[in-house]
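Below, in structure tokens: the form predicted on its own, a single chain.
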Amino acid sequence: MENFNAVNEIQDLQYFGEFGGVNPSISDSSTYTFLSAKTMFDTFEGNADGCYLYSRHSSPMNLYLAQALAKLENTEAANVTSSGMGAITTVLLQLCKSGDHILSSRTIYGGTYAFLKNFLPPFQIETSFVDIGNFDAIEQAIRPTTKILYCESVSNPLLEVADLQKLASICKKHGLKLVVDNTFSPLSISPKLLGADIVIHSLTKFINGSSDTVGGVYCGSQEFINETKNVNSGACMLLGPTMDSLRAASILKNLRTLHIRMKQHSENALYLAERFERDGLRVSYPGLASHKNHELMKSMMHSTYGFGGLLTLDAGTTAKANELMELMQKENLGYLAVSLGFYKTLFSCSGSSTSSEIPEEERASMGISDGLIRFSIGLDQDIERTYQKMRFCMVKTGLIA
């Protein structure tokens, strides 16, 4: 795809504090005062434009982010949250009710996918969990009651990159709404754009990129956002996960900075997966030709921004894994940890932290092996000196000859 405009548009909206100041003043109240009592009436029946009625249902901070948000992924507004499966739970339970069914992905985050699988059918809504390229098995999945489609642009852990367009005219043509995480690639790729309904994300990860906040965004039109904050039926403001203001503030501050830093990820990603690929290494990454949905991402990306800053390397078991995990973490290369988008590199083995909550038989069935490493790369400027030293821990631990 061709560049686009977001990140100039994000840069474009201007919120001067109080006092004048260059960020805008954090509203550090839990509720909000009204001039008239017909007001606060207004408000509660969703007729007040522009007033502030309590922190849960929103405040001013939290409608800055989610501005700017909206911005990011081309979608007329957006709502932010406490944390990621904040966001994915909210727009799940607005969509479905009892008696509903869902069809995702079968590789997708693990707390997703035990929502899906272990918490919701006690409320009968039941999900079809399918292989997001096989296009006729989806539609041979889709039932009467069927309300959502949801996936992952690029998956967690295996990286599968789906094709939104495709999936995109199979929900338009039986009437369903395309739900999107899209926390592996923000910039990157823009689901709005490829005809998704919805766009998720964890925001914990590379739009916050510091690793000290939690916090989750659904984006959407201005009616199914309206939607989750009705006071009556609203999933958000009913179930309540509300992101604190000062959180909203330092998540936007860093926001400014996401452009300059998912090159950055990109570009030393790249350059370790061509490298690890080399030395024979079963390593997984988009930006790769051997990736087999390399093309497929190429036609949907912002080039601008890259494939990402998330690769895999399958080290065969789970000892050899944690011992090269270890090693590079005392070799200063990194931190043993879950999650993505720190400036420095984190690694994990997914099928025993991020992906555990998926049996180990369906692990298998998917791909995830005992051993598969999930990296995320970090922001370091010497690229080649880091591809060394993870090399010489390679060769150690014995997965380098």
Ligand code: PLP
The other form holds:
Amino acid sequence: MENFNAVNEIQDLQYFGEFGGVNPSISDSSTYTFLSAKTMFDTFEGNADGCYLYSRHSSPMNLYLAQALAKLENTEAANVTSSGMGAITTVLLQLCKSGDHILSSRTIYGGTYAFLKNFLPPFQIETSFVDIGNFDAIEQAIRPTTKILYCESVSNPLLEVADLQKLASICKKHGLKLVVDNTFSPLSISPKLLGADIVIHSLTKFINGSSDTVGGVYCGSQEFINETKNVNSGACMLLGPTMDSLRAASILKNLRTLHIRMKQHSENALYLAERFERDGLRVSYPGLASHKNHELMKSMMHSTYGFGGLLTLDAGTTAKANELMELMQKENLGYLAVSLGFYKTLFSCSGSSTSSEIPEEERASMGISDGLIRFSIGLDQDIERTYQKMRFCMVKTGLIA
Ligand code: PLP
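Output the form predicted together with ligand PLP next; the form predicted on its own has already been displayed.
Shown next: the complete complex, the earlier chain at its head.
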């Protein structure tokens, strides 16, 4: 992996507040004054860099956060949005117009899947879903109208790892944009360094890390970011999924500890995955040698941050999964809740929650079984103690003999 240290890059960004504050001041305004009417006109035309016009377009705090996230992903620029879906839909609608075609990995977050499958076709934007590890099938599915290859670097919920270098070379050959959702693997994987054109995050998850807000970002070239903010044709400017400045300020503060949190999430997840596997449970984690993409992930990742905080466990049936999750919540091992990246462990049954938008037969063909539990492992200090308590729950529900 190329020698790039995103954490140093972010650390070197200094934003002082008014009065010398150690955090930047929040600009608590939706609109900005101009000393001359001419400058206001020029700003509308996009010719007055450094001037703020109206906060749906940009605001100081959103620009600070965007700059830090561009550093995280080693891109020229970025733009923050009010949710991860706000970022995903902005990027897709900016790049595709009526008559265009998208190729997408079939194992992606259920909301993204539903947007591609149900929302876009009435606008004559069609999507073909492919196995992201089957390069022949991908090349065969490319049409003259294909504009985007879309995937998650580590997929939700199956934790399939996309070979981004290989996918980037296919995109280059066919003139497609490679758009990568990197929500599950911030700091571990740098999609841009592997050839991605645009990198997206749901900030709601690890990057913010405190489950107190939704947020999103897309990172790419300055030219692309400007296009999305164009007052006449920009998907972000015109659809309006703008992040509030107060939220941008709190997310920026949380971003400062991401490197410490990611190491701990990954360490804890690997510890539990290894022990669950030893106990004979059907566990999947990219850090296990038994994971089909273990070697691929190793070749792509910055090892300091590990294989991530997500693991899955197949409890066999929905009933068994529910019984186990309810017991674990009762034992204060975590919360039965969707989402991920929180300090506390979160668990949910993907088929009946975050992937429920995907039809049952398609879920089955992808390998999302009814009893599949997705765990987002928390920052527990004594992970052996957590393991022993989880093991107790698994014995009690009959998953471990
Ligand atoms: N991408 C991934 C991989 C997700 O898991 C999610 C949400 O679960 C999203 C995008 C959507 O993000 P948000 O809920 O912030 O809109």
